[in-house]
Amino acid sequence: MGEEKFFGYRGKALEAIKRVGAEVGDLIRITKNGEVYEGILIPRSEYGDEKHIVIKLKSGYNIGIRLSPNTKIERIGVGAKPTFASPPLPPQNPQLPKVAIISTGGTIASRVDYRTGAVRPALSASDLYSVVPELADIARIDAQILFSLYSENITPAHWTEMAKTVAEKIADGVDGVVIAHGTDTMGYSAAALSFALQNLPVPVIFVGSQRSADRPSSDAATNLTGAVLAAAKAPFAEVAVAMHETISDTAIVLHRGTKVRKCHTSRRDAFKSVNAQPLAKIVENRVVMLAEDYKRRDPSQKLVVKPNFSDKVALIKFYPGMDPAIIDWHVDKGYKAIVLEGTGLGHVSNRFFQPIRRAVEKGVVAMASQCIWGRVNMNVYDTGRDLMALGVIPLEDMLAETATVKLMWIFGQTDNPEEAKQLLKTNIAGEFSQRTLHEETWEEAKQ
């Protein structure tokens, strides 16, 4: 066992818990400055300092207590140290739709072990039914752990595996697919599968969680329930992202996979549809369609899978004083395409014109805006017109990250720059619109 009994503790903190005979998982009482705290001693990060002891309170929250000369620690006992045993599967209703849930990792795809405070993947069907028993009334669940990754570690190669796995599930006859994913790069993955999975017969719904399952404010169960309901019953057959519409639990909103961005670090309603209306929302266990233009669910449709991606595409954000040599660096490294995130209507400094000309000669250069709302219009000012004359392609109201993913997908299909340019200008998965509406119009559409 060794250091596992004291995982993450060192120095003064380690001496203090050893002195009272405590180890990770024990129930302890800490008294400091007249305050008394009781909870389960849980592991610490290996990078934590040596002056704090961390316990999990009965409320489910963790608290770190700094050691001081007047800090008193007592080992109350071994505590309950609950372990998790998956319950038996509830009776399956053969009349319900069948939904596949594929886990790639992230907060939503984990369960807290209250003995250690650690998390582990929790996406077996038994685990899901035990955590969210309501799922048994919505669908028959087929769960699979594909990856267990923080979403910042997801790469284009993982998108390929996701697409192939979704295709397998659809071939098996499921009525919809849910992909559990970390929120930080979920928008990228949703865009990737929007291009890789064409002519979808059923919905593919990405879902994440902003708050872990051990927190009273967790959004995991509500988001997952909404995602499964959408996969089972929504009338559309597109890739979408299911997350909270507001900070309350009143509705889960479904964003089109190519038009969604994470706009807040921690709020439950962090995801917003950008320059587009959401596809739908879940209210009181009903799918309420918001968009009129969507691809209809049709089980007779023959799925077309194009799962290959190139990693030789760069997203470069322009800023004042930026060195134009960064463009040359990417060209020299063999990058096939560059998405520039320019200012306002789509501009970068004229100091970039020469390296951009060279990049266009070698591949594709496209322009998105750093602004969240609105669309690129490079005809208004001479800088924009000069950039278009160099061969830079304006991206209308496409999100910069969606454009990057799309070009990764395009160069997974072809090495021909001219063919790539034509594909970039083709609206494949609702990634751009002919006209961008004001945000107020979308808000009115919700009511």
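Residue numbers count along the first chain shown, from 1. Quick caveat, the model's predicted, so the values are computed rather than measured. Here, rigid core means the biggest group of C-alpha atoms that superpose within 1.5 Å across both forms. What changes on going to the form predicted together with ligand GLU:
Relative to the superposed rigid core, the position of the CA of Ile428 differs between these two forms by less than 2 Å. With the core held fixed between these two forms, Asn416 has its Cα displaced by under 2 Å. The two forms, fitted on the rigid core, differ between these two forms by less than 2 Å at the CA of Thr383.
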Second form
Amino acid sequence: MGEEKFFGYRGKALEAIKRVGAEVGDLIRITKNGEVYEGILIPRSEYGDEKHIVIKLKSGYNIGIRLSPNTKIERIGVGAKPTFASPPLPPQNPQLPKVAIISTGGTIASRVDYRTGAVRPALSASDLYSVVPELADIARIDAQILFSLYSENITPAHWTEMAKTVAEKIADGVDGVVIAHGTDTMGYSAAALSFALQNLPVPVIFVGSQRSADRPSSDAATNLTGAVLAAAKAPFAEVAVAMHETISDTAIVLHRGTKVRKCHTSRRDAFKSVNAQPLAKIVENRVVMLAEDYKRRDPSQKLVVKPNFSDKVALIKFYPGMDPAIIDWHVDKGYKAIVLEGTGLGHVSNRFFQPIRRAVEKGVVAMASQCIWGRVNMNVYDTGRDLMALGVIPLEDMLAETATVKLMWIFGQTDNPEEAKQLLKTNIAGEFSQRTLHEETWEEAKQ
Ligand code: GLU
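Return the structure block for the form predicted together with ligand GLU; the form predicted alone was the one displayed.
Time for the whole complex; same chain goes first.
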């Protein structure tokens, strides 16, 4: 994350502020083209360029000034450095359930210093209580920062760490676990832990937020409160994702970890259960079950942890004109399984048949649909039947992402392709259903 004193500054901009001995928080004056700007040096985005210096003006506005050969910088005052003082912890009520919160990063896990704009991971128990004080009325919180990552940087190796950390918390006797996570790949991590943590005695709830906690429209506090409530009290013991049900703040919905997908870039209700009823919903601080079939909370269950994943599994989306050599490339690189995201009921061009035959000889090829909603059916058209004859496995109504994670998990358990195929066809964590609800029934079910 860069040097703390220079939050986000790199290259030329970093050199320029170092040259005058300034650090983030100091008062500086910048003179450029006859204009003079004075303000507090504030942090930059890590992804910002190397040429701008950002200051907060007295008016409260932030401006970025591009460095040019005639830009003069002076440090005119030593300012307070970004501080994140934590308030005292509220007294813990020993009657309340105990919930562990494991933070992996993302928007939900960040806290902003309003004066300087610095952002830092913030999930110590006291930070949490300062942002969401009502948590103290729901549970005794044990908070831990495991990673501080944007979720696009999370890999299968991180899923292994998450699974092991959850297992430690459960061994310590918590009543539920919450994992704070960036929303972009939260669905993948939720699927990964659904396979890695079997025979769960208590719920494991992923939670994220679409808007950061410093914005009035933030969903961070409501989502987190819902997640902690579910971890503390839900009658199910499965991996789920807790997010807004709609764009209003009224309900938090819990999606099964293997059936959930981020379906919108920015809306608060971005997460949807696909081809399934959500697991449960929080209504007036109570967890109301929506799914009929679920694994029940039972503290006497003995958790089985299978935390290994292979990264030699690929998810390949087919498109018109795609070069079939892409399949050969993966086989040559030693990939053990390929999930094809085919068209419609589960098709790819017949130009792919030969490379697929070779891939099936070496490992597993499975078919999901890029339609997202609905079930793969490879019996309807001859393309589907030909693909099945080549050994392609239809993935029923499983999400392509979940199928990819499942195969990564399967090849973390075995190297035997026949055993892998059997595991792929076995419903392990509610990842597919025998029957997809009819579309109309679905609409009714959602109302
Ligand atoms: N892209 C980042 C992530 O997924 C930040 C967005 C978020 O937390 O939702 O971690």
